[in-house]
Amino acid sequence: MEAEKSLSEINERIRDGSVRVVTAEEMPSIVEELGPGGAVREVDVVTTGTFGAMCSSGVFLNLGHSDPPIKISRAWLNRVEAYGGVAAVDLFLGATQPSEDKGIEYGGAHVIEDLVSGRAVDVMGEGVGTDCYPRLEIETTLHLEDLNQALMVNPRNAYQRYNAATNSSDRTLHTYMGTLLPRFGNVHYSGAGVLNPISNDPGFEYIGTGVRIFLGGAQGYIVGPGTQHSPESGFATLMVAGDLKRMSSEFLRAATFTRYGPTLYVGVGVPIPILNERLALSTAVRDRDITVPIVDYGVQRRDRPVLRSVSYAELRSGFVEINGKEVPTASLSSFHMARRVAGTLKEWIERGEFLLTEQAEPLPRSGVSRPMKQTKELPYVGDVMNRDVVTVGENISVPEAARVIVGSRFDHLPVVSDEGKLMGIITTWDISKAVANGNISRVSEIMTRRVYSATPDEPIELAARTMDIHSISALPVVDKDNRVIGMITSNDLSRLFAGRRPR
């Protein structure tokens, strides 16, 4: 007969101090040493923690009526702009909105980090002027504990696993996974692994809307799936609620990702009551058993390439192999703290001051996560490039080369390989800096051999930016096998925005 106990027990004993609480990493040698059946008869809760940037978090504020009273349509907090589209003085800061003074080294996270560590805020905002709201502007200094109510409401946190995060790509990149160094330099992820809440119950037997959980260092609740819930691919998210004035900035901390903006770490810990032996087995999971894929992110689209798949154990070792490379790993979230969560979670539980709720409604064991249906699609470089192109051999010289560009309509020559391969270019500079310093040779000894380009599939916003990152002028484009069958230029471009430009 299968073990099972239900959740008033638990609760009970929780009220008594008899309550037997362990960590989900402690939790898969219970289970190995005792079975599932011994791990319910020995075992009470679980509990899990995570503490990672969680972009997609805010707060809504009631600054309470001023005198006279103003109806705000637009605020600032400490220069960071909250949505003042709720109500009169119901404002809602996003964790990841700039500031307009400091730009991204300051944004929403830091002003919610600045309130609950019991600094002033400036609170500036601009009025409609009606009749029942007659002031036009505010200008004054709160903190939190001036405010009538200041609510966490984090649309999507703690996902079920994250994308491990590389670049193939030959320049750094700043995203959101951190910075990415070239040619596969590291790679980074993020998530707790073992400790991950939505891996120790993913088939949500118990984890639903309604459930008390630790968040930000109070106790908070779950109130559905987080937005892009998908659970059928492994990345279930939840969205989750709290009240900021009982929360600790040791749990909230806020960031700013190097030339990508900023973002609130936020503490998430969920308690998992073993009622019985599925609930058992599905927290004795270990790093070795969760896997995430390496997404290249030097392939700038929506749907990046997979490179492997890989285990939490392979990542938290310090270095994967990729195409027979040993690249280091780094982690974008703290598993330090991710304990702090369990362990402060487990200590709660264990003196009796936190009691486990049923959950109100289960969360959806599939999901919608679909790409945006987007109506006006933006050309591709394929639509814009000039297909007469014309090339040079790496071997003419440099009077056959300037000869050429003369008669022809561009600034650039793609220099081609004997079967049309792209191997460097050549501008009109290059050409008269070679015939200033009387260096009238080959165009080989002359070329940029490190060429940018582009390839026709390309959004031709992508090529923009190659120009604009690089300070380039031109790119020849090229097919599958590197050869060249045409170019794009920055002229081409500005007709191209100044003819969609509005009049």
The other form holds:
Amino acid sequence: MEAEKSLSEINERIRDGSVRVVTAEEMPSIVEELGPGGAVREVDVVTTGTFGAMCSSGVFLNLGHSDPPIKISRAWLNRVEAYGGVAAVDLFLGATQPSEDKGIEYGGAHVIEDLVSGRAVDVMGEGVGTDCYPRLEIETTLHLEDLNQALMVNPRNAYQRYNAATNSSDRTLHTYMGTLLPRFGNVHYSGAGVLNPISNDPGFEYIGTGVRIFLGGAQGYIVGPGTQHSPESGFATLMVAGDLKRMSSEFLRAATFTRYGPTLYVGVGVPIPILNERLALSTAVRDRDITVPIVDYGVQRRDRPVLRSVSYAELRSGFVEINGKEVPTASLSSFHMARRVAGTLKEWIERGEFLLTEQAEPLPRSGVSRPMKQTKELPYVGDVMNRDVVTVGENISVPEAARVIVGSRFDHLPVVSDEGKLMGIITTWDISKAVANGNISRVSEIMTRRVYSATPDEPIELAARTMDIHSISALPVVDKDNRVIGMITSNDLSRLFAGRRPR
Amino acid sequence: MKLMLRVAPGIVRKPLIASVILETGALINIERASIDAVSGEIVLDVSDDKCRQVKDAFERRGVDVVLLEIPVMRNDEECVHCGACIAICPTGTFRFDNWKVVTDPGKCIQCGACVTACPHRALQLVLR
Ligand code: SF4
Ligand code: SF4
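Next, report the structure of the form predicted together with its partner chain; the form predicted on its own has already been given.
All chains and molecules follow, beginning with the one already shown.
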């Protein structure tokens, strides 16, 4: 007969102090040793934990009413804008919102950390002015204790697992997955693997709406599935809520990813009662059982290429192999802090301070997160490029190149090999400089060899960004064999974008 | 032991390192150098026993020399032991020890890569 017990039995043991709690890191060897039935008899609760960057986080703040009263339409906390479109004095402050004076080095996450740490926050608000709320402006300084409510409501936390990231391109990328070095210089990953809450109950046998959890150092609750909840693809998420006033700055830490923006590191832990053998088995999951794709962030599209699949055990070994090369790995989330979350939750339960709640409803077990439906597509490079591009061979002389460029519509001249492959680029400026210096040898000696290009199937937004990052005004367009088939210039793009976007 | 040299305008074009090597016989490894027409900053690695001799030799040539004992400093209040600094460091200054990040400052060449890579802004170069 299958070993089973009820949640109320477990809560009884929590009350009388006889409960047996282990962390999800300890569970695999217990199940291996005692079998699932033995583990059900031996263990009552398994605690999980994760601590990492959770961008989709924020707080609802109720400021109380001023005199005369104001209906706030726009508001700033330490110069970070909060959403004011909720009634009169309720604000929602999102973690990733950058500040207006310090940019991304200080943002919503930092305001949240300041509040939790007991520091004063300057509030500025603009009102609409109505007969019931006549005031137009407000300025005050508040501490966390001055707010009526400060409720953390995080729409998407505690991903079941997360894609690992690397970069095939030849420039360093700054992303929400940290600094990705060029040419597969590193692999970054996130998530606590063996300790990850959802990985320990992927069938939502216990995890569901109404479950009491550890959130930011206090008790919180699972509200329901998180946004982009994608259980069928193994990327389930949680929406969670809790009282910021009870949380601690040890488990809520503001951060900034360089050239990406602010984010909040949040500690989330879910207790999993070992009610039956299925839960004993699912909490016996190990790092080697949880795999994620290594995704190439060098390709700046939604559907980025996957290089291979890798387990958390490999990721955490410090190296993974990509194309026969050992690439160092590092994490962005903190396993040390994930252990602190699972360990703290374990202590609370052992001390009788934390009782487990029944789920009101399991999380949805089906569904995937769909891409955006785009009704207004931007054109592709191939649609707008100039096809009548003139190129020159590497061996022609500078004066010859000068004659070609004078007769061409562009002030950039791609230099190609005998097979038509892009080898370099010269500009009117390069030619003038060469002539002025009396250097009238071959173009191959004066051309820029590190040449950026675009492909015809690339959305023009990406070509525009390439030009922007490298401060250049034209890009040769190449086919799959690196042969020049066109040219796109910043003038083409400004004509296209003219009037399309408010700036 | 690592030494950081600040080379003033005027002497930047002299064969400083070569002449110090000839004088001291020390094996000198150049770990980082940023030199332009007016001045330069060079980080050298020298064995501990020759360190003093090399430092004196450079100083006699008018070079400002600083011993890099703790070139990168971590604010332990801010560090959450994520590990975002580990793979980014070209010299392996950081590593996990039981999932806490420990540093081996002797390896640091002050390239600065970890400073911007740390999401918690816990790292700082001492001499900048
Ligand atoms: S990246 Fe920063 S916070 Fe993370 S381990 Fe390194 S020093 Fe600590
Ligand atoms: S500055 Fe940072 S990244 Fe560079 S060598 Fe020193 S520790 Fe490593």
